[in-house]
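Shown next as structure tokens: one chain only, the form predicted on its own.
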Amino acid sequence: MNIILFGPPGAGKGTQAQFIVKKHNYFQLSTGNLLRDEIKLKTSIGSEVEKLISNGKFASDQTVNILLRKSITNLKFRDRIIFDGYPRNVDQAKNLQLILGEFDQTIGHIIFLNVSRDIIEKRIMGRVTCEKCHMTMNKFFNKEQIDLHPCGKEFLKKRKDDNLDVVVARYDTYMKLTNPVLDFYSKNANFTKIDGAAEIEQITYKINDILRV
């Protein structure tokens, strides 16, 4: 079964997705990582997206859907995908249903990490991401993990869009677009809202408990 894991930027989706990957043998499909890979490869899509995210905006649905379909149609990931941060709006949610249905796949669980903007600001201003393995850590909360990071500290970079003005813009934009998605999914029996401000271990425990159902 596939999983949707979503919440505002900095809610901890990437961290929790990594735990699910290790424990349950899933593939983490982060549209953010897909887009950043395009930027790194200097593709035409990457050039367009880089301009958008540097101003706190999101890539178009058409762009995301092109990249998304490539992963969903990969047999290696069939029914083992964590959709990390996607869908962001109702049109994307409907499109995801269509693509999954086309390839006879389903969504087993929908998990929303609910976090306030104040906490998001603190988390994001300390965030660093490994350019090699895409692992995300926080220089305030994960100092030991950063010191022991196997890829090496030279790969740990602060994203260009991680500044306070952009953080506020991305959070407000995300919540404005995502509230309808919450309404779209909240009626489903497999929808769960989790307090994303809790300790990482507590959130992980709750998610593992959900996946055992």
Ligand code: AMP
Second form
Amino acid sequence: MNIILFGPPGAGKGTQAQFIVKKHNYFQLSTGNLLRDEIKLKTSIGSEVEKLISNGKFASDQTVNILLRKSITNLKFRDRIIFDGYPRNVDQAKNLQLILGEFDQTIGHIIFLNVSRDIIEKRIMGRVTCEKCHMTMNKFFNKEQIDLHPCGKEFLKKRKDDNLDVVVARYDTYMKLTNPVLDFYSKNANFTKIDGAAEIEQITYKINDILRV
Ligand code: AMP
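If the structure you just shared is the form predicted on its own, then what does the corresponding form predicted together with this ligand look like?
Next comes the full complex, this chain leading.
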């Protein structure tokens, strides 16, 4: 079964997805990472989305759906995907159901990480990401992890869209377009809301509990 990790930017979706990958042998499908890879590789998709991302806007559904389909149809990841950053609007949520249905796959759990805007700002402003392994760390909350990171400090970069102006824009976009997806999912039996402001380990513990069911 597949899992959706859902929540505002900076809620900790990527961090928790990385734990699930390690412990439960899942594949993390982060549409944000896929789009950043396209920008790094200077592809046509990359040049189309670069400006949108750096302004806190969304890439088009059509573009993101192309990348999504590639991963869902990859047999290696079959029914073992954590969706991190997808769906981001109601049309994407409907599209996900359609594609998964088409390939006879299901959504086992929808986990919503609920975090307030002031916490999000603090988290995003301290975030650094490894360009090599995509691991995210926080220079305010976990400096030791940064110092000991196995890929080496030279790969640790602050994301271009992790600055205050863009964070505000991303949060606004989230409230307008992504928050309505909550209504779409919240009545499902497999929907769980978690306090995303809790300690990372506590959140991981709760998620592990959900996945054990
Ligand atoms: P993230 O790494 O999930 O924070 O995503 C970074 C940025 O990539 C977002 O602010 C959007 O501009 C873009 N993006 C990621 N996922 C999607 C999506 N599902 N639909 C549209 N744009 C996306």
